[in-house]
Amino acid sequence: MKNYLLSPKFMRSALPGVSLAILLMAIFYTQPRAMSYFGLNLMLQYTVPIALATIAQMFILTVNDLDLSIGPFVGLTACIGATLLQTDPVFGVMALLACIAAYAGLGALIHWRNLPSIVVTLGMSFVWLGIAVLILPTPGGTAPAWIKAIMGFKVTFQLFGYNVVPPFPVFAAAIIAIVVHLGLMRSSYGVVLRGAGGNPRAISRAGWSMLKIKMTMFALAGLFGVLAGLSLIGLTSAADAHIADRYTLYSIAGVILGGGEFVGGRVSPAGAVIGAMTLTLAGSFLIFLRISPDWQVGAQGGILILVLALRALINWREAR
């Protein structure tokens, strides 16, 4: 048992959780009042949209691609949710479905023409942003009441005769991680999807269509991007074309913090969600330390570099 706990494999899988635990302890030490239902709920309130955007990025990374447009895409879906979905629900739903279909089309284009995903998605980021500005030139709109109700839902259950009320972001993040884990890591088709990133030639020889796999993964990314945008306006009650610009970097960092790799289909849904929670808490921790907002992005990057350095050290130990 001791040898397993000290094995590189276990240490690598445990690193995201350990990083989150260390950050939580640092926050509680710096601000003891944060150790409460209200404190955790306040610090983690943006975990759900960031986690959903991170899962969207994870689907793209699973097939060895990279999405540089997920932030503007989340902003676009937020604008649609706060305007079209509110004034004309049917048309709003059709617009969101069209966004998901467009993402699937991106996957088909990238595979069919063998284009670099970085270039294609970077170009599409300007398209998503431009459409968002056309829909909502200035910050405004109103989130539908049902979305705000979902994001404000209070979970209560009994444990050993006591009423337990976990913060909704923690409960929602756990549900997201479990659902995606079961679909991608435990299902037979999930093995095929991950195999497309690890060994696409073998998947093609087995009779699976790489075109359909790419379209499926990009469509799933679009779906979770839509959910991220809707959950975001459920928290802010309004939208803005630039509301999620940072989500592109957050999503990439969240996947990597959670143990994902840029190649090989090596991803972890639970790790990605934990990585998103770590990034969310890092922002709160930096606020408690009274670090200027101008330096917060750099400080978050420093946390990411530290975790990646630890993972590189574990990989080096495993290779010895």
Contents of the next structure:
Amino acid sequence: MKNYLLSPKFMRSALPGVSLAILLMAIFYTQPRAMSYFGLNLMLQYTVPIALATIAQMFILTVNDLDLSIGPFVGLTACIGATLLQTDPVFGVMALLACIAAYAGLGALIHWRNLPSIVVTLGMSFVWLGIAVLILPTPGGTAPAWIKAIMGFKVTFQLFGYNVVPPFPVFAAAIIAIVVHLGLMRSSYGVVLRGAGGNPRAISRAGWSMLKIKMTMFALAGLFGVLAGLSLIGLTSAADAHIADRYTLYSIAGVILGGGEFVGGRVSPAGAVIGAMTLTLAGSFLIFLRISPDWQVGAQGGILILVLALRALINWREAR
Amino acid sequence: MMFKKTLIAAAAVGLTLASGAAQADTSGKKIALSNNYAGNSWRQAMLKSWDKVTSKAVADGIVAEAPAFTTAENQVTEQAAQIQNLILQGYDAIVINAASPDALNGAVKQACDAGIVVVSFDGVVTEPCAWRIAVDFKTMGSIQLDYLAKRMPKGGNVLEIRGLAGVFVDDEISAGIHAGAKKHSQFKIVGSVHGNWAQDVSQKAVAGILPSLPEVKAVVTQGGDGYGAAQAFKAAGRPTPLIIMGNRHDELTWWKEQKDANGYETMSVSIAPGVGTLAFWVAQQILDGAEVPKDMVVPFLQIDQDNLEQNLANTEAGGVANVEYSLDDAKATIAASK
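Return one more block: the form predicted together with the partner chain, after the form predicted alone shown previously.
Following is the full complex, with the preceding chain placed first.
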């Protein structure tokens, strides 16, 4: 048992959870008020869209690509959600489906012409932003009431005779993690999808279409990008073309923090969700500590480097 | 020494009591500033003014604390998270210069629901539960034409320098200028360029359009562009028209030089960065139980020929002319909006 707990494999998978727990304890210590239903709800609320965007990024990373356009894409879907989806639901849904199809098309293009995904998605980030500005030239719009209702949902269930009320963001994050985990880590097609990142040649020799795999992964990323945009306007109640610009880097950092790797199809859905939470909480923690804003971004980066250094240390032990 | 301190403390208590209950009510209250951006001279001056006025208010025991929080990048999601953290920290009021008029409404509503007073200024929010100290940008544009009409009853050709394309403020000021030109029909706007509120960009833009223009009598501006326009006219060898200034230090300095050399006359108008301190006092008044209308308008800071020297002396090199507001100013603004 002790050997298992100290094994690099266990330590690596436990690292995201442990860093989140340490950060939570530090927050509760500096700001005891945060240790309540209301507090957790407030602090973690914005993790839902970030977690969804992180999952989207994770799908792309699984097939050894990188998506530099997920932030503006989430911004675009938020703008569609706050305008078209509200005024003309049918047209709005079609627009969102077109977005997902566009993502699948990108996957096909990248595979077909063997293009570097970084260049293609960087270019597309300006396209998404441009369309978003066309749809919503000045910040505004209104989120459909049903989205707001979902995001403001209060979950209650009975456990050993007690009424349990988990904060909605925690509940939503758990659902996202479990659904994606079952789909990607436990299903047989999920294994193929991950294998496409680990050893693409072996997968295509075995008769699987790499084109289909890339399109599936990019479409899934598009789907989760749409969900991220919709959940975001459910919280803010209005949209702005620039609302999610930072999500690009947040999502990459979230996947890596959660134990994912840039190559090799080595990802963890649960880890990615935890990574997204860690990133958001790191921001809150620094505000509670009253660190000057000039240093905050740097300090956030410092927390990231610290966690990654720990992981490098574990990997190094494993290699030895 | 100890005795002396006690005496001072006793005197302070006496003074507070003497000045009435109006101040005692907010002495335990905490007011936070949530600011979305600090990357230009105007915002830097705004933060400095906030610090100066609020630290005095804290020292005087009017409020318990009033720290300023700025988000690292001008991002809606970051500021929303910042507001939520401020709610958690138990502030009684939050003063906001918002990154977006609509997209922060969710967080603002949560603050209101938690019983927190939210006062927005400059970048105002549309959430109905918050107070707004808005800038009347349209009037800022139209008063320029009113001034021109007074100075040049005969009218003439006018060149317009606009701000950053696609920004709400630029559209509003420009709409005001065009409304003013319609009212005073003797003026004709013969050209519009985008100067991005920066002297170097304005100079280039004006230099580019000048050869195609007939005689220009006056230049209407949005601030941060008057000096560049003057340089462009000089370089082209054309007579210097009447250029409306925007309270920047370089603009006021140039104006002063011209005034001393040849009696050049103009006016300068912009919003004082100290408007943040006005929002602070308004928040304090609301916490104090005063009845305050939800929508107020910021007074402009206008500089004229006779108070130019005084304003120039008070403006830092590279900065913007500023005033810090007092409690009485806030009361006057509140009364004027009722």
